[in-house]
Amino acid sequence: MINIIKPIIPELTLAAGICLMVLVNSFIRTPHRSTSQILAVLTLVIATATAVPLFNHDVEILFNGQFIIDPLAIGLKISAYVAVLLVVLSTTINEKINQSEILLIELFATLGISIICSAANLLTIYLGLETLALSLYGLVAANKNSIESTEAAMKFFILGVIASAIFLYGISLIYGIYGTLNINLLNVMIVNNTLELKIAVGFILCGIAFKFGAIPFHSWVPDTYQGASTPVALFISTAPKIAAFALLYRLLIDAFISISETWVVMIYALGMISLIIGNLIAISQNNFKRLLGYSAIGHIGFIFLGIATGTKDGLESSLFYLLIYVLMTMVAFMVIEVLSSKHREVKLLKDFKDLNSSHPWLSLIMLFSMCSMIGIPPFAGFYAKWSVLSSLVEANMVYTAIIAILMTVVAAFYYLRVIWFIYFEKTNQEIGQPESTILQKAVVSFTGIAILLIGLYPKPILDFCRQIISSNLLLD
């Protein structure tokens, strides 16, 4: 029995914890205001500690074959669970939205996370996808008192529920065809790619894409970044795209590796597509949480391109910068959450205007996730980016890897943006003193400098990414 609960601890200590967050607000009438993060804090710290020591474990298969436990599950796991801790930690408390609520609906997301970390069976993977859907839809809304989070809650639930419907209807396609929803028995009984299952597997990457908010389902990606509030957009733009991996891995590598010509030409269009349109609209944008969410798709079209070389390097590589990418928008969206107060929240690039005069610790933290995001040496984003493009040259995608360069050149307009606006831009009205916490400032400076000793020495993280990476794929 024991040997059976221990994998699975984890997820065991993620519900506990939000039942115990559920008791807790439902007994004490009014408890006190830090009581639901500290809860939070707990459990991830917990959930964190019990998965660290399953990295080195067997693979293990679990529950009738619904479940397994391998170096990716536990890697994106912990990967995913210290991004959440982050996230709780760094988040104000506001006294516009219910903050237990938020947290005990992180919660759920994060459990949502941890099954499609680990799901062997296409039914439990659509399970932990919606645990987590219907987890984000309730974040994006929850700031009742705004018409902007109320709109951008409806996108959002409308395109998710039509994407939802279309992977479902993937999934159906191929246990029609095989008359079984598991993933090792997929992976065994695909020999033919026939018709129905290039149709079946074209329907699953079209939920994939939307998770990931690729083009042309990225339409939710902007307006819920600038509709919801700013912990939640913090939530929203890292935790999910972990585990968009965990799905995108499980499926197109676990179940249909065999048939990787054909996803790998579908993976490269979505990519191209996202990395020259994302980061083209981003140029026009002035909304600064809207212009993170343009970006966002740039570097999801990045991101793609590594996986679309079919090479092991290229998954390896996108992992990188898939864990680097949102270490960098952690940082950016951490700096606006903790300049903003309940009196004035930044929202628009000119709002950073002189920011360097009032917050000069502030102003260069944001400098290295807006030089990360370039590329620019020696912050992490420039060896991410390098990375993914020796992928590309490797695999003799050069004229690629061109392409994938200029875009680079085009982000960095909008990115140098924000730096002029800070560094440059001069303004009589200044920013206040912030309203936030030693702890949450103390989280932001420990997430900024991050970022430069990643770059300075990224051989922790890419061993990390290599070891996860299961050592038997044979793509090349």
The other form holds:
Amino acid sequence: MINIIKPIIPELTLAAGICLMVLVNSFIRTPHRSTSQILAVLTLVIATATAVPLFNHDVEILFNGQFIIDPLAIGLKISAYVAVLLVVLSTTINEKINQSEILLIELFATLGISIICSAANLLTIYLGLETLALSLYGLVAANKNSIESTEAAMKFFILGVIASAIFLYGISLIYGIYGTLNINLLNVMIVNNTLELKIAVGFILCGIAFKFGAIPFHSWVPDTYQGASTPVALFISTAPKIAAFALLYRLLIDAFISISETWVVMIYALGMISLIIGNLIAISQNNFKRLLGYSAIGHIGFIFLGIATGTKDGLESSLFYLLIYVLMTMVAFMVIEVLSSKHREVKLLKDFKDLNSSHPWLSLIMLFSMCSMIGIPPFAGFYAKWSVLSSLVEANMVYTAIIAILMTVVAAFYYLRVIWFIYFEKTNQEIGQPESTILQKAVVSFTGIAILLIGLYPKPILDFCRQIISSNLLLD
Amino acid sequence: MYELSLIALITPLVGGLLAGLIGSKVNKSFTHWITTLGIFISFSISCWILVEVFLNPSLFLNQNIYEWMSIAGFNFKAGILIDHLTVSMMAVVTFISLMVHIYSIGYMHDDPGYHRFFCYISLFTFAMLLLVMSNNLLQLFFGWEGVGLMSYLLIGFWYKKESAIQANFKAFIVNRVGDMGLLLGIAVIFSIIGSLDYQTIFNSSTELVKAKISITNGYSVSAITLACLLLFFGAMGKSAQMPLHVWLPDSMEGPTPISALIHAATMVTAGVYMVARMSPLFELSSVALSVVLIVGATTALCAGLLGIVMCDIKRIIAYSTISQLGYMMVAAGVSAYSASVFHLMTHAFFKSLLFLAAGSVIIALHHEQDIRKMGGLKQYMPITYLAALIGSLSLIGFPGFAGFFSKDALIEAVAHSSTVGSEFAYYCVLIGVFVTALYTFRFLFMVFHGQTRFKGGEQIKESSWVILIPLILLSIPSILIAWPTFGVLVFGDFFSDSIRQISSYELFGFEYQSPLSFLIHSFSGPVIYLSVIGIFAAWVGYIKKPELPYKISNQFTTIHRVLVNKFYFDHFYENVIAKNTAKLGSAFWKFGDIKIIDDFLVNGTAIRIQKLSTITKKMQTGYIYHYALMMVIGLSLLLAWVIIKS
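For comparison with the form predicted alone, produce the structure of the form predicted together with its partner chain.
Now the complete complex, all chains and molecules, led by this one.
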């Protein structure tokens, strides 16, 4: 019994935690914020702790081929849990929105991510995907009193449903052709690159691109980042991207590796467009959260280019880039989360004016994050960019690498603009003392310093990514 | 010894940094104590090593401290080389530096930049030690640039003075020209030998001789000649050889202790030191030696002539320094490196003595530097006068003084040499001896003798003891240093482990026995008589018949004008080179920078991207059906590509 349960203990923990939180929330009328937060943190810590020993577990397929345990699944799960843990720790109390509700839905979303990471069947994947997507709609709409938030949620929901339908249609095509949804079986069965198969892959890829927020399936990203409250935006911009990577990997590599020449081109095209247009639009943004949305699109472009090399190196560097991206974005959102008070939300670029004189430490952390996003050594972002670029060059895609570098220069403009506002603009407007707790500040500082430390010593994270990717025998 | 020499190198750095970083937060006495202590430790260690070396002549240390970087199979290391040449230089540099530190406590006392000053001179000493203690060309270059930087900062020490800023700019630019040569010379050596380590370079110097470097099609030069000429070009910049000498007179805008330390005793001799250090290479190229000889001889004579017409007390000594540097180069040119280095050392003592004495006068007269407004100071400042007299006698090579031995030895070597150009050089240095005596005693007579030409004579008094002690301490070696060391250093084989030089008999043409015999021997030559005539001429012109010089200058107006205008070097540089370079630069700036880079590339790109951004931004309309449409178009395009492809 214990042997059957053991591989799914993380998911079971999450489910149990969710149930407990639902109970607590319904029995305690005005739930104290910290009750939910402590519960959520406990759940995530246990889930992480039980997932870590599984990392070196043998590859195992459970439940009639529905569920798989391999380094990829466990590695991404651990990353996602840690990310969510940091998000939960940095979430503030805010009377406008019900905090415990947000934490609860975030745990639901985490469960969805977890399922996607371990799914070995297209149906399981879809199940996880919908668990995640529905939670995200709820999260964005959580700020019920805000028109902006409701609008963003509505858009996100409708577009999400369309994307979901497209994805599902792709799956149904696959089922129609091969009569199975099992990924391992598909991998064996797909030999010829037929037109129907290609069309199916095209549909599925659209669904994946939507999850990542690659252009032209990106429209929800800026609106949602801007509309959602900061803790929610913080969540949406981080953990679900890890799920999207798992989704992409399970489908494109595990199932469709034999027709890689088809999807490589598609991924390349999507990546290129995202990289160029995302960064271009970001230049003329004045809202910081929206700017981060477009910058995210640009970063996704980088990740896609890494995948488009089709090599092991490329995938490793893409995963590394993704993890570093999650860290950097997290820091940026955390800083504005910490700065915002009950009465005032820091969201416009000009709100950052002269931040340095009132909050030198937070300014420094923001500087770390921005420099890292530009890719200035010794911050982590430099190694992320460098590893993707070097794998591009090794795959003989030198011109692509050059374009990527040029777009990095463009991106440097708007990141540096943030730094400019923080350090060089003068203002008489006071930012005011934020109501953040010591815990939040500690988490921000920890994450910010992590960017620097990883930059100085990137080897452990690089090895982690290498171990995840190299476990796959399908890649040469 | 390795650890000790490392300490000797580091203490000036530590002292300088402490003075610069926290000095102004503590107080003045902390600043001068910490820096002087640092130099004192360095000086003591240098002396100790020097004594060790005298006791045990086989002492030698060549050790790498650490590997700095490793690129494409080439290793660049930082290292220490302690041989007899290094030790002698270390002792001289630290001694003069110590004297100047003590002197500056009095001289700079009321200056608001007190901490900055001590920080700079300590750091300068560090850079100079780095230069002389290096065991490879790269580190030498770092030290070279370090002393250059400190010299720049100290010339412009009074940065609110317009002329000081111009002077430090000039020094910096002229030195850049020279440094370019040095760097290219190092590059030539590196490209052929593949190492910058002295030992490796000297061991494989035959490769340099064999290698040819083609300048244009069909015309090539020997690598050794090219390398030596380029290295010497670097030395010309740093050691103020004509025509790159123009910065040194202007550098007198800095505080006087700086002129003594940097622009007389140590930094400007770095070029001479480098030539001596590279003697195994220079010996292989007769062309380079001739160039060194001729440039040195010309400088020795012409700079001396300019010294006669200058009226600024410090500029006279500055031209004298250039002239003496020329003498050192002449000695190097006829392969008498030991004489060259020995003259470097004696010169360091008597010239810093002269400068510090001049500084004492300047301070007493409240920063008056025009010798026409001095005179008769002997009775007011007896100790300063005595110091200046000793310095002057040593400078002109009065028999028995330190300067006499070094200068006479090198003139002997020139007379006996057969290097191409040595006859020209011989006459230059001989006339130079007369000229030296003339301008030196003109300076001495006009400042200390005759009528007083300044106001408020009653208030003039001797400087304080912090200023006088260095003068006294420097007077001693200015007189005596040659007696015990002359034979060993110049005629013995003291430098044989670092300088490649033929035997002293072949070099000087006679057998050396003792300083006294050398003294007697020199009476058979013309040098002593020439300097006596020089003194006499100065006495006639500036004591006996003061109207005579005016008559002469009226008689020979053209020559006088040429001299007053310093051979028009400054005019030429300013009106021809600087102006045209500026024109060229401004043309590049107007067309290349503003038009192409700024307008087209930088701003142009930015503006275009900004425009593109505004256009693409319109994609995000906010209408959900537009978003959905976009997704559908995206999907259609993907599918269309798939279908068309198959």
